[in-house]
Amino acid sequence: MEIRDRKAAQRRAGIMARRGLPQAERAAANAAICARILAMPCFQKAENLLLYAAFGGEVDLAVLAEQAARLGKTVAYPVCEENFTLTAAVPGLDGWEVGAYGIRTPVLERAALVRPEALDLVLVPCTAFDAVCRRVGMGKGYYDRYLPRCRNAVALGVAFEAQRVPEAAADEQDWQLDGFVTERKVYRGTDEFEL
């Protein structure tokens, strides 16, 4: 089987799985994911954060968001542009709109933005994911594009347990992350930053 196809079937085998878990578990691993990182010193130490908005079944960081706003924290969301590039943009008041494939961002013209070398710390959503940190995204490349000009910034997927695979369908073009958190455990990618 091709990469391109494995990349297909796991990135709809984890679709399937985030989206198939119990309201309750959902919960409690949303929880358990946001209190990991919270507790975490690549967390602690940074300023300067790129979250995103959930959808499509994705852990839910907003209690990590309202955390590290109440730390004093700038928190940016991703905004997909053309040419499959992001923009890490801080939202302003009613700065919100639904943007590219439905997924809740802020509205540039309303928000400050920040440059990726400015940002300490990415979290990063999936479909699957390795234990050596490999992540399949939804197909598109914008993080891949995006994380090599984050140079200053600890890249953290996030993702439920669920979502594991024994090998991610990854190949040159696909950044490998730091570490992964889940509701059960840390995964380390690199010992470049400390987690």
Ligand SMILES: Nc1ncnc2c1ncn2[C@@H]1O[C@H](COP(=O)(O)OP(=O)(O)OP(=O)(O)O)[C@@H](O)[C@H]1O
Given for the second form:
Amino acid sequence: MEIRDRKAAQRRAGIMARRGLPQAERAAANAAICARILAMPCFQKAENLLLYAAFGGEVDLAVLAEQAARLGKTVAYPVCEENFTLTAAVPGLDGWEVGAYGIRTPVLERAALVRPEALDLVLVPCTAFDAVCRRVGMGKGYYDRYLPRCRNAVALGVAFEAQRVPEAAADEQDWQLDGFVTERKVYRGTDEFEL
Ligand SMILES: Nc1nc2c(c(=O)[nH]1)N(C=O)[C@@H](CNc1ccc(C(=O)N[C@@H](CCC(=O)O)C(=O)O)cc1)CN2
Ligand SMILES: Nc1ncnc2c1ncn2[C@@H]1O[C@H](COP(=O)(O)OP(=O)(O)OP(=O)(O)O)[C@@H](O)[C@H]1O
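Show the form predicted in complex with this ligand, please, the one above being the form predicted alone.
The next block holds the full complex; its first chain is the one shown before.
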């Protein structure tokens, strides 16, 4: 099978897997993942974070966002712009709308922007991943284009164990993540940073 087709199949299966988690299991896994990230040096040291607003059964990082704000960290969210680029935006007062793909998104006009080089930690959603931290996303390449610009940030994938596959269908363009966090453990992708 072509890599493109394997990717599409893993994407479909991963979306089904993350949506199919029973409510109680999902809640427990979300809590465990947030607790795990909270304990990581790469989170504790980070001043500027890029999170995401969960949709389609993704790991929900709301508890982590709350704690990060309480700790005085800057918490930005991705906004989809032209040519599949992302902008990191910190929502202002009354600063949310339903944006591209039906995802809750900061209103750019009321947001403070964070430059990609200023980010210390990027939490990356996925549809499927593997133990060496290859990632399959939603298929538009937003993060593959954006992560190389975040040259000072730890890129940490976030997923449920149910989304893990033996070998993710990644290609040359797919950005290698520094690690992946699930409810079970932290997987290490590179040794560039302390996680
Ligand atoms: N929470 C969250 N925010 C994010 C992302 C993400 O994966 N999760 N993104 C990460 O890139 C960007 C948005 N990328 C997206 C790309 C495609 C589709 C989408 O729904 N595509 C198809 C259907 C996909 C399918 O079911 O196979 C469509 O357009 O209909 C959604 C988001 C930026 N924000
Ligand atoms: N760094 C890049 N520069 C330009 N185009 C890219 C880059 N990375 C990926 N693309 C293109 O984007 C499209 C989608 O890529 P891919 O299937 O890897 O997305 P994905 O990683 O699953 O999605 P996402 O990052 O949005 O969650 C492909 O056509 C690919 O060629």
